[in-house]
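Here's a solo chain for you in C-alpha cells, the form predicted on its own.
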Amino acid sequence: MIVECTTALPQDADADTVVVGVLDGEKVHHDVDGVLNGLVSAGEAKAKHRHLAVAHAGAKRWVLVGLGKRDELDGERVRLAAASALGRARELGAKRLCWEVPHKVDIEIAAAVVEGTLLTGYRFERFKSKPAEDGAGLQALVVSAHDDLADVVAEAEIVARAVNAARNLQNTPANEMAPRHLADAARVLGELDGVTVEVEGRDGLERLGMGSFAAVARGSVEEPALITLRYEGPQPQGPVLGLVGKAVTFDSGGISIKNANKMFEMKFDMSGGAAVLGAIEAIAELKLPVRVVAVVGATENMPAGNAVKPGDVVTAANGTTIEIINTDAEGRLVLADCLTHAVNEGAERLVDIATLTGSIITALGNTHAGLFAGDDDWAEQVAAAGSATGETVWRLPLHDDYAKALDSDTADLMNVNETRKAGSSVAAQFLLRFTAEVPWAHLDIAGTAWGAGKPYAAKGGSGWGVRLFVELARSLAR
C-alpha cells in the first residue's frame, strides 16, 4: 500500500473512497451537497467511537466514522477508528482510500491514521498457497490535511512498516525462524546508515562466560545467536539507550516440558527480540539523533540428553551462580547474560522486553504490559512512551521481599520461586541482579505480544514494543 499526503480537500483528492471522522457536537467541515451533514442530522452517522455510516456524494464513496468527543481524542482512539474504517472500505472495494485529518488536532492524529491503516492492512501470507483476496485491490492511503504533514506521514509510515516487519518475524513458524534466521534478519539491518551488527554463536557464549544463556541453548541442535546491534545517529544526544530482547524462537519448556495444549504458540516466545529488531529498523530509518546498543538473545529451549536439568547450577557472565529449579523459566536465564552484555557494551539506560511470565496475563490480561523498574524517573519515561503510542504499561511492585523468594541453599540464587507466588515480580527481581545499577526497566509482554485482539492487530503477532521504543528514543533526543 502506497502512502501519500495532500493538502487538497478530500473531495478533490485522488481517491475513490474518503473517510471522515465525526466528532461529538461538530459538523462535517467539508460537506458535499449537504449529504454528509444530512447523515449526521438524521442520526445515521454518529460520533459514537467507531460507529460507521456510508454515503455517496459527488464522484466518491464516503465512510463516516465516529471519533467521540474532541477532548477525548488521542492517537489510540484514531488507530482503532482507522481499523474500523479500513474494514468497511475493503467491503466497498476501495482502491485508493483518503482519510481527512480532523481540523485543529495535534500531528499525532495524522500519524495515528497512517499507523492504524497500515497495521490493520497487515497480512501474513507467506505460507498460503492462495493469498486472501480481501483488500487485495487497496492500492493507496492518501492523508488529507490543511497543513503540509508530509514529514509526519512519512515518519508514521516508517514506524508502522517496522512494526509489521517485527510481526513477520513473530508469525514465521519456528522451523523457518530459528536463531540463525533471526541473526540473518539482524544482519540486513546492518545495511542501514549508522547500524552495525555482530553475531556470536555457541563458542562465543562460552568465551564471554555466558553460562546462563548457554545452558538454555544446550538442548537444541540449533546454534544460539547473541545478536548485538549498535546505532549512532547524526549528532547523537542523551544517554546510550540499551534495548534487550528475549528471543526464544521455540520454547518447549526443556526438561520441565510444557503441556502440549497451545505449545504451537511458543514460536512467539521470540517476540521481545522481534520488537528490538523492529525498533532498530525504525530508529535508523528515522535517523534519530541517539545512540542505541541493542542485544537480542536467540535460542531454542528444547529437551535432549545434554539439556540443562532441574537442579543444575550455572554461572552467569557477571559471576552470579544460579540454581535452575525449572527449565521452563528460561527467558530470565537468557536475559541475565544479555543485560550484562548490554551494560558492558556501554548502555546507560536499559529496557528489556520479554514474553516472560504467564502470571502477567493473569494480572493484566491483554490490555497492559507489565512494567518493573528500579528507577522511578526512568519508569516514568518508559511509561510515558507507552501512553503516547497506545502501548500501555502498568507498573508493578519490585519489593525486596520478592528477592528473598529467590534465595538458594546451593547457589547465589534460584531461577524461579518454588511457591510460584508473585511470579512476575519475582522474575523481575531476578533480572535486577544483572543490571549493574544502570537505570533499568523490564517489560513483561506475555499478554500483549500476540493474540491481543486489538482491531489493528487482531490475530498473530502484534509487534508490541516497536512503537514504544521509537518514542522512548525520541524522548532521549529531545
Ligand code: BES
Second form
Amino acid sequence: MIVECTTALPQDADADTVVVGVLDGEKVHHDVDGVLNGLVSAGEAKAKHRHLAVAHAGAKRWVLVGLGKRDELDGERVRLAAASALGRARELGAKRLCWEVPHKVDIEIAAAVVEGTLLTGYRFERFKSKPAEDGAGLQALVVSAHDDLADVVAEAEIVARAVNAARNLQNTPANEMAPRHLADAARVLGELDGVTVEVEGRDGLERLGMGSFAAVARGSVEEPALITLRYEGPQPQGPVLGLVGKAVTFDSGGISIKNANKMFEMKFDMSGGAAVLGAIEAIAELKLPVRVVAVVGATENMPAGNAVKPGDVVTAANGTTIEIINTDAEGRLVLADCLTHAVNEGAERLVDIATLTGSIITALGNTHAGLFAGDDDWAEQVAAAGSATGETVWRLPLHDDYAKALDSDTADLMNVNETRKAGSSVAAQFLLRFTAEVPWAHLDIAGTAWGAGKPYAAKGGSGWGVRLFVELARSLAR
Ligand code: BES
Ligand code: MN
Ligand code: ZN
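Take the protein just shown as the form predicted on its own and give its structure as the form predicted in complex with the named molecule.
Below is the entire complex, every chain and molecule, led by the chain shown above.
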C-alpha cells in the first residue's frame, strides 16, 4: 500500500472510497448533495466509536466511521476507527482509499490515520502459495486535509513500516528466524545513516565473560548472536538511550522442557529483540537527534546432551554467579549479560523488553505490558511514551522480599524462586541485579507481543514496543 497526501477535498481526491469520521454533535464538513449528512440525521451513520455506515455519492463510495466526542478524540481512537473503516472498505473492494482528517485536530490524529491503516493492512504471506483475496486490491491510502501534512504523514509511514518489519521478524517461524537471521536483519539496518552494527557469536560470549547468556545457547546447534547497534543522530541531545531486547528465537524450555501445548508459539519469544530492531529502523529513518545503544540477545533455548542443566552454576559478565534452577527461565539469563553489555557500551538510561513471564499474562492479559522500574522519573517517562502510542503499560512492584526469594544456597542468585509466587516481579528483581545503578525500566510483553487482539494487529506478532521506543526517543530529544 502506498501512502499519499493531498489538500484536495475528499470528493476530488484520486480515490474510489472515502472514509469520513463522524464526531458527536457535528456535521460532516464536506458533504456531497446532502447524502452524508442525510445519513447522519437518519441515524444510519453515528458518532458511536467505530460505528460504520456506507453511502454512494458523487461517483465515490463513502465509509462513515464513528469517532465519538471531539474532546475525547486521541490517536488510539483513530487507529481503532481506521481499523474498522479499512475492514469495511476492503470488503467493498476499495482500491484507492482516501481518509479525510477531521478538521482542527492535532497532527497526531493524522499520524494515527496512517498508522491505523498501515498496521491493519499488514498481512504475513511469505509462506502462502496464494495471497488472501481480501485486501489484495487495496493499493493506496490518500490522506486528505486542509493543511499540508506531508511531513507528518511521511513520518507516520516510517514508523508504521518499522512496526510491520518487526512483525515480519516475529511471524517468521524459528526455522527461518534463527539468531543468524536476526543478525542479518540487524546488518541491513547498519546501512542507515548514523547506524553501526556489531555481532558476536559463541566465542564472543565466552570472551566477554557472558556465562549466563552462553549457558542458554549451549544446547542449540544454532550459533547465538549478541547484536549491538549504535545510532547517533544529527546534533544528538539527551542521555544515551540503552534498549535491550530478549530474542530467544525458539524457547523449548531446554532441559526443563515445556509441554507441547502452544509450544509452537515460542517462535515469538524473540519479540523483544524484534521491537528493538524495529525501533532502531524508525529512529534512524526519522533522523531523531538522539544517541541509542541497542543490544539484542539472540539464541535458541534447546535441550541437548550438552545443554545447561538444572542446578548448574554459571558466572555472568558482571561477576554474579547464578544457580540455574529452571532452564525455562532463560530470558533473564540472556538479559542479565545484555544489560551489563549495554551499560559497558555507555547506556545512560536502560529499557529492556522481553516476553519474560507467563505470570504477566495472568496479571494483565493482553491489555497492558508490565512495567518494572527502580527509578520513578524514568518509569513515568516510559509509561508516558506508551500512553501516547496506545501501547499502555501498568507498573508492578519491585521489593526486597522478591529479591530474597532468589537467594541461593550455592551461588549468589537463583534464576527462579521455588514458590513461583509473584513470578513477574521476581523476574524483574533478578534483572535489577545487572543494571549497575543506571536508571532502568523493564517491559514484560509476554501478553502483548502477539495475538494481542488490537483490531489493527489482530493476529500474529503485534510489533509491540516499536512505537513506544520511538516516542521515548522523541521525548529524550525534547
Ligand atoms: N518465554 C517464556 C515466557 C512466556 C510464556 C511468554 C508464555 C509468553 C507466553 C519464558 O522464558 C518462560 O518460560 N518463563 C517461565 C518462567 C518460570 C520457569 C519461572 C514461565 O513464565 O513459566
Ligand atoms: Mn522459557
Ligand atoms: Zn522464554
